[in-house]
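Next up is one chain by itself, shown in structure tokens, the form predicted alone.
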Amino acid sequence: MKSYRFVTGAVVGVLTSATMMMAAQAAEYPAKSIELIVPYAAGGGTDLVARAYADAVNRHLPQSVGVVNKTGGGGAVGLSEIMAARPDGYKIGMGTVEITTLPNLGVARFTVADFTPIARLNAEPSAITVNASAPWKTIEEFLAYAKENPGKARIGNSGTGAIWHLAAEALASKTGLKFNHVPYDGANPAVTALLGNHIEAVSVSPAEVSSHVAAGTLRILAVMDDQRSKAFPDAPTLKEKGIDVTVATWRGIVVPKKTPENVVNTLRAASKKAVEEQGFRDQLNKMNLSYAYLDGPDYKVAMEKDAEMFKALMKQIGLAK
């Protein structure tokens, strides 16, 4: 019995010491460099946003933030690493909309609740885009064609279960129309297919078709956002047309749950200063990406809303596992 009491006391002492050490480390945060995990390959949109953020936030923290790419599983590998990281603020990550979709596909064990949002940096809505030579000049004309020809209108997306596939499915669900959803290995191949008139439309973001729209080879009919795109102000929102569908991909900074409050607040404050820099916004503009900052609490609300919406949608279309 005495031995039992001794071991128990020792364990409590060790745990208390560890807790005190973590509290002390949190109090002086950051005392060393910070790793920013990007769940996608270098050179992609998420990676470029992360690097623009790191450049800006490094001017507002006493220690450097460095980008590390951890790819695989459509984002599941990197996001899982962020979730499982020690909650001390030294391994943070780029949280993307896939936090709300991958769990429904059965390829990830995390949920929105496993992350503490710091700041949303960017968001890109889905847009219905057609070839400039197509007969449809408005979204109403395109939807009328789809109604008259069920399953004939082919909409290219970035892969089954990916965000742009879900965007087109959301449009189909809301309008009661039937489209032929054609998956490609990313947005660029889908756009290439549209340029070749192999499909009738794509549901990718305006940023991913911007150069072709500027060249006059593609036409955006509508965007799935609450407001019109600043880059393409002539394209109406679906909401303007009486279709209540808002679907977007987004990117922002997240940390593991249970990260100490003062660490979270330090990152929130530094992130706010970083995104207010004109240089950060200029970097997004160069990439045709939208500035869409939300502070942590508002970012959390947006993430939870998307999680509920995608769970219901993916169950409805038979993708939920």
The other form holds:
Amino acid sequence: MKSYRFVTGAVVGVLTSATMMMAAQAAEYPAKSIELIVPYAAGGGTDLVARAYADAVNRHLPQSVGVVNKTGGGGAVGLSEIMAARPDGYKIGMGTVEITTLPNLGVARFTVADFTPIARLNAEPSAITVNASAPWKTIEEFLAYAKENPGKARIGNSGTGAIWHLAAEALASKTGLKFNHVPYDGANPAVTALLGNHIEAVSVSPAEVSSHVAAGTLRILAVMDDQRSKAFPDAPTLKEKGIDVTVATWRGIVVPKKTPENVVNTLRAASKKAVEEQGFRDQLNKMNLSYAYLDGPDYKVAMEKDAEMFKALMKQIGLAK
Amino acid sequence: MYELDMLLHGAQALFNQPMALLLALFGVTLGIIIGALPGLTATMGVAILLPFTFGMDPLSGLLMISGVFFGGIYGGSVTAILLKIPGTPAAAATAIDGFELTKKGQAGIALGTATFSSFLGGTASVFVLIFLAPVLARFALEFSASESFALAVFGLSIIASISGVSVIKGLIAGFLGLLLATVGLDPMAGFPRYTGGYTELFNVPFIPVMIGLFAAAEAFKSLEDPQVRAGMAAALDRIIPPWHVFRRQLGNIARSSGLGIVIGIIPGAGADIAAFVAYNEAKRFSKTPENYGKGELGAVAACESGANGCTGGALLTMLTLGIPGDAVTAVMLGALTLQGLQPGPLLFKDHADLVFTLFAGMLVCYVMMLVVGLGSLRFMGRILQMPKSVLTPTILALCIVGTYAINNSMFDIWIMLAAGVAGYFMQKWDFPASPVVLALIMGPMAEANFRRALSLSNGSYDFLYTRPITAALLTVAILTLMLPLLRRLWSSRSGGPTVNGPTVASSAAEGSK
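Next block, the form predicted in complex with the partner chain, ref. the form predicted alone:
Below is the entire complex, every chain and molecule, led by the chain shown above.
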């Protein structure tokens, strides 16, 4: 009898402590290591930002953050996985501008509303860049050429429906001009074609042409940003020239929609501390990437604004399904 | 001479940095292992090591990555020759004749030839990189979409020469590969084709298909008879090929290395294409082309020197112009940028000391590859002595792990297993697997670049004959396709009706065997 009571007591005790531990676990997030899903291949821009972030945030979280690359479908595979992850904060992801463009292409099951933004880390505007041997010294001259020769100015981009294609389309729709958009398999091959004078311009980011601009082989005519680029202060913005087009790619941390409030707050606080580290900013600088931190709520506003713009644009140019 | 002087200075600087040399050795060794494992390619090895270079000094980090690059390209050949399992796409070409040599009991010499050819091709390409970089870099910019299209067509024409016994079966396999290559996102318009709603199929799962067709199919085949040992146990007696045998390959290796370097320089074309093109040209220039596909040492030498010749070529455009020649150097571009070394024309001006020390280091990497390679061959050769009941499950496990590692995707594993079953039946019915692989490499390249070229020319087909490189490559492609036919005609005519000799009909039949 006595022993029976003892067993019961022990069982109750174990159960109680187990329940308490579980409660404690929920309160003390994170209790185990966190997976950071990157929807692009190791070694690319998004991956490098993710690894620099993981490096920095590890110092501000009791558990480690590990990077996992899930590539495919121009980002759709990885982003779908982040969306569908259990919302407990142990699988977070790099949310890129493709969150706002892929749904319109009809190749993704997610929309911008399926994610809770934690922090934007980096943003790169589009820029119109030409070969240094080209006759156009200013963006006005280039646009004048495009006006006189509709469909003749070939602008290389990183793939149909990808961000730099949409940037060139946005410029075309705002100015009423007609370009010949040539998709390449990524930004680098497009830049190579421009170097060989096989196309007239590219719409990729200043970072992706910076070494050639520094070497004097390419020339940036304008950037599609609110302010001039710090690295190339001589290149005007399109806004200055009276063309209201701003298109940028961005990368940041997102979690699935239903992630609990306390987890989101913990991640936001840790991310804020991580990006304030000089080491993180130095790392971005080294890679020619611009630091563009936004806290969760502001990031959400920026994401929704882009989602609306791309939806309208892609419908207009017939890309949206 | 400026370059030679700088190189000597570089070598001096290099030998004062034992840590960098140690990391280079580590990189080479790791690269060989990664290359030998199916699914793990040089690209992936470099990408995985990239974050570790963040904290290193530029020389150590870059040498380690170069080591992985070089070792990874070479390592694929070891398992290709011993087990017909190409560790990398480039080694799919090596596997054709390499495995036949193993079956003949000449695995040792095949491996030794592969190692020496890789070393010679790679070293030659690094020397070209050092001395001719500025001259050759401009050639890369001549290459536009139309030239890439023509190169891909030329690549596809090689199917005729790697088909083995039956050209018809080779062509069937090749067209099957081309059909598979149409799956995925349309290269120009970006809409999904034949994906059945799976986002995983947006890119053709090329490496899983290759692993399935070669490695898994081979494993399935050996399941038929698990008791048998590989049967070539005693074959690995001699690794270093006798001089009188190797001497005959030197011309072949020189030509293949040259081809490899040029293909490496061309943006978007890498070691896989180089290996197949080198195979084709070695066969074209060989006195005994009929031996190709049946275990010809020249084929192994050509594929390996071609693939490794690519390394220097790809690095050349990456370093001088900042444009990567293939997937590996695209990742390396990131590594250089991270170290604050902006690749491009200014790199040689601003960081000449470091660049030439790096060049010296690359040469050392190739010597290390030779030593580590030759040293490990005997150990690797023991694979042949393993009973199949142990080897087969190991291979299948490696196939699954390697496939999963590419994209962390279970989906890819199913693709690989399906390809394995298909590959098993292809083997049974004598359909060669390498044309499928070739078509999967060249098909998307041909399609995307043809349509891009049309877009660039505003819809005019003139680029097919107005651009000299395009026209030349297309002509060579047609010749390659026609060559077997012409040979047959020629042999039937020269062996024509003679007294008591074979009749026209029988000699023609002989030619088609």
